[in-house]
Every structure is written in structure tokens, then in C-alpha cells.
Amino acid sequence: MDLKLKIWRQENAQAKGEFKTYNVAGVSSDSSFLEMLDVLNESIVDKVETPVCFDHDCREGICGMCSLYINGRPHGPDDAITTCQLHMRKFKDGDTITIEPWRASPFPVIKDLVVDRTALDSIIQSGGYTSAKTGGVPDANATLIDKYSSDLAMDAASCIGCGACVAACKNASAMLFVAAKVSQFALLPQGQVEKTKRVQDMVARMDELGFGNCTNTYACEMECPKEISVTNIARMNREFLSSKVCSEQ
């Protein structure tokens, strides 16, 4: 496959960025999108030029590092995948592919396609801890959890913090991310002790960092690589309202 790539190049958050066009030839349709970028960078380095910076780590769809906006979609033209799981067979020979970083003010550009997503880590940290008895390892059946609740909690916990929900939302809202992190504890008995403080602190931190409000367009759910449902946002809203009522009593 021969492709034309329009890639966003930007030295840092303060610098003015621009699209630069690159041609890459002989790309296998069986290669992954990141492997294609590796091929491109090899050709750029051969010309003694600065390669394109992009994030990656596990390349197994687990870490959430590979945050690329490809042809107008977070993680590219496929459903329920991260960029590292996107294969070149989704494109055609001669295609022009536009590649950008996440566009959100809480995600400043570090360089080229790499953005700083420590804002999401800060939200998690604001959630604090969960109380647990110290001592020996408790028996697995000491705290019974119904399967329905445990399944919902596990679904919420599958969030990898990639930020695709923020990138997909026209308001750059982190509601789906925060809702998933709130839900994974709110659904389990172990998360009940601190649940009132947790939801208030996480929502407050989200607002402080400059994330927008939910648009109710479901774009976050559609682009989430782990298919996390917006029902978690409804749950977080209920938890938040309940926590405010409890605090006033």
C-alpha cells in the first residue's frame, strides 16, 4: 500500500503547530497502524530529520497510551479498538490519512501527537482510597456480591484511561471516564464507606481541570475502545445527587 499522511507536527504546547504531508510506500495491509508509523519514522530518520513523536506502550489494547485522532475519529475507523489494534486493511491503497493529537485544553500537547493526560490521573487521585480491614487475606466468600453488580463493576473497571471519550466529545467532557471510575466502586460493598466523599471530590476535580459538561450525544460511548456504557454517567449523577443530600442532612 502507498499512502499519503497528513500529520500534525508541534514542538510543544506553546509552539504553533501545522500539518505536514508525508508519503509512505510498501505498507503491508496486515501491519498495525503503529507499525506503519514506525516505517514512516525509519524513512524520516534516514533523511536525518526529526521523527514523528507518538505515544505507545503495550500494543495490546490495554494501556491506553496510543491516543491518535485518525480521519476524524479517536483511535481510527473501527469500533471497540485502540490505535494499536487498528490494522492497515481498514484503509485502501492511495488513501490520504489525517492524524492528529487529542484536542482538549486539559490535554496540552507535549510534542507532535503526544498529549499530557495526567489530568485523568489527578482525577483518580482525588477519589482517595477504599477502606479495607488489615490482617490476613480474607476468604473469597467473606463478602458476597451478586453477579449482576459484579459484572457491572467489572465493565466499568475495564476503562483504560485513554481519553477517547474526551476527544470524541465536542465539550471535551470527561464524564464517561469519571463515571466509570466512580461506578466501579459504587457498585461494590467495599466502596461504600467513602462513596459520598469520592464522587464529590472526583467531580470537583474534573471541573477544576477544565473538562466540559456532558453533551448527551453518546459520542463517548461510541468511541470508547472498551464500550463502556453511558449508563455509568447516569449512575454517577445519582451518586452525586445522593451525596449532596446526605451532606446537607
The other form holds:
Amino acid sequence: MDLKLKIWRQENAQAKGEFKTYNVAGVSSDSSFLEMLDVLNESIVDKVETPVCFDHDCREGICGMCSLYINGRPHGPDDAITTCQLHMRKFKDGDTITIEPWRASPFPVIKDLVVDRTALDSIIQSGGYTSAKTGGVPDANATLIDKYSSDLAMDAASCIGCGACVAACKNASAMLFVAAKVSQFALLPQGQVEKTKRVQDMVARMDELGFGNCTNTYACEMECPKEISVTNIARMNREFLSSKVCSEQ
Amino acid sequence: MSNTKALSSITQKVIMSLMGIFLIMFLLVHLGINLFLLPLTENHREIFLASAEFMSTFPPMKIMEIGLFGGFIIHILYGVIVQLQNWKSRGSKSYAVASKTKATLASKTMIYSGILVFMFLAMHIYQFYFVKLGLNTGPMLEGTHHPDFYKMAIDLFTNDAIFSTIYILSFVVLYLHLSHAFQSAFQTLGWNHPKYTPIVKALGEIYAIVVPLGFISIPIYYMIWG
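To test you: the structure above is the form predicted on its own. What is the structure of the form predicted in complex with the partner chain?
Once more the chain from above appears, this time first in line as the rest of the complex follows.
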């Protein structure tokens, strides 16, 4: 496959940045999107130029490190996958592919396609801890959890924090991410001890960091590589409202 | 970045949705009365005027009226505040390639449909409510100081094609606004449930079509048979 790539190049957070066009020839349709970028970077290095910076780590769809806004969609044209799991067979020979970094005020560009997503880590940190019994190893069956709730909690916990929800949202809202993190605890007995404080602190931190308000377009759910459901957002809203109304804190 | 929100993002949206649901209920009452502009019964004019009289003179309705204006103002005010915050969050750099995510047109254009509905509302208040307040002139019921809203409405629908067109288009825009608003309000309030959400969504779609269609049927009737 021969492709034309329009890639956002930006020296640092302060630089203006612009699109640069690259032509790559002989790309295998079996290669992944990131492997295609590796091939491009090798050709750029051969010319003694600075390669394109992009985030990646596990390359097996579980770490949440890769990002990229490809042809108008976070993680590219396929559903429920991360960029590293996107394969070139999803494109056609001669295609022009536009690659942009996540765009959101709380995600400043570090360089080229790499954005700073520590805001998401900061929200997780604001959630605090879960109290646990000390002493001997507890019996695995001592805490009863129904299968339905445990499945929902597991679904919420599958969020890898890649930030595609923020990138897809026209409001740059992080509600789906925060809702997943709140839900994974709210659904389980272990999460009940600090549930009031947790949801209030995480929502407050989310607002503080400058993420937008949710207007229920559900673009986040459509682009989430882990298919986190917006029912989690409704759950977080319930948790937040009940904690505000009922709690003395 | 510092937090510029006086209320949390969720609280803001909850206030908006509660006011929205209140406005949705009001719209149904308004339609109920307006439908008597159509010759549904022999004494439809008397029913319409009696309802208008009741709405403007019955004391508890006065309190409701204040609540209604408050509801509109809060809903609009927070709609604008939330939108300004959201534009700020999105940042100055926008994507070069427009989003290919299949979010509904209605959900993506709430601020614009809201502004258009507001413009219609401002016109509507000037044309009708201001007559009641004595700030605008209009026909009065014989021997009283009460405006003849029936005559005003029928005259406009029969003789003013531009007004009727604006009226019809405004309700098409309202359909767009309502088609997202109804289920969105429930989602914001946390009412998302595997059993009931499909019912809420269906009810929302029916409401968003039936109510604007009800309003639109009146000018269409008078434009054709007036």
C-alpha cells in the first residue's frame, strides 16, 4: 500500500505546530498502524530528521498509552480497539490519512502527537483509598457479591484511561472516565466505606482540571476502545447526588 | 487550570434538566389550550378564552407563572454557562478533520436549537404576553380590559404567512431540541435503567414529535382553510 500521511508536528507545548505531509510506500496491509508509523520514522531518521513522536507501550491494547485522532475518530476507523490494534487493512491503497493529537485544554501537547494525560492520573489519585481489614488473610468467599454486579464492576474496571472519551467529546468532558472509576468501586461492597467522599472528590478534581460538562451526546461510549457504557455516567450522577443530598460531609 | 465553576458540573446539569422537565410539562398544558384554537367543538372559542382567562387570573397560576419564568431563565442561563465552559475545555485548537463519530445531530446542536427556540419565545412574549401587560397593543374582548388572544392568534395564522412560516419552523427546531432533551434529562438525573430507559427514550421520541406537530397543525389548518 502507498499512503499519504498528514501528521501534526509540534516542537513543544509552546510552539505553534502545523501539518506535515509524508508519503510512505510499500506498507503491508497486515502491519499495525503503529508499525506503519515505525516504518515512516525509520525513513525520517535515515534523512537525519526528527522522527514523529507518538505514545505507545504494550501494543496489545491493554495499557492505554497509545492515542491518535485518525481521520476524525479517536483510535481510528475501527470500533472498540486502540490504535495499536488498528491494522492497515482498514485503509485502502492511495488513502490520505490525517493524524492529530487528542485535542482538549486539560491535555496539552507535549510534542507532535504526544499529549500530557496526567490529568486523568490526578483524578484517580483524588479518589483516595479503600479501607480494608487488617490481620490474617480473609477467606475469599467471606464477602458475597452477586454475579451481575461483579460483571458490571469488571466492565467499568476495564477502562484503560487512554482519554479517547475526552478526545471524542465535543465538550472535552471526562465524565465517562470518571464514571468508570467511580462505578468499579460503587458496585462492590469493598467500595462502600469511602463512597461518599470518593465521588465528591473525583468530580471536584475533574472540574478543577478544566474538563467540560457532559451533554449526553454519547460520543464517548461510541469511541471507547473498551466499550465502557454511559450507564456508568448515570450511576456516577446518582452516587454524586445522593452523596450531596444525604451525606453530612 | 483553576475551577471557575460556582457549582459542580453535575449539579449544573441537574438544575438544567429539572428546569427542562418542568418546561416540558408546561408545553403540554400550553398545547392543550392552544388546540382549542381549532374548531374541535362548537364552543371551542369559549373554551379557549375561558382557559386563557383562568391561566391569567386564577391566583395559584400567578405563582406558577413566576415559577415558569424562573424555569426559563435558569434553563437558558445554565445552557449558556455550560456551553461557554465546554468551549473553553475543548480549547482553541480544533480538529482539522471533523468528527466522524455518529452522535445525533440533535445532541450536537442543542445550544443552536436552544438559541432559535429562545428567539421564538422572545417574539412570542412580545406579541402576546406584552399585550396582557399593556406594553403592546392588540384586540381586546368586548367590554373588558382582557386581550382577545383568540382573535390575535387566528388573525396572525390566517393573514400573516411569514408569521405562520416562522411559527412552523420554530416548532421543527423545537422537535430537534426535544428529541435529545427528554432522554438526556433522565440520564443526567441518573435515571438510566435497563428496563425503563427504552420506555423513556420511546416516550421522549413520541413527545418530541406529537407536541410540536400539535402546535404546527393550528397554523396549517388556518393557512389552508382560514
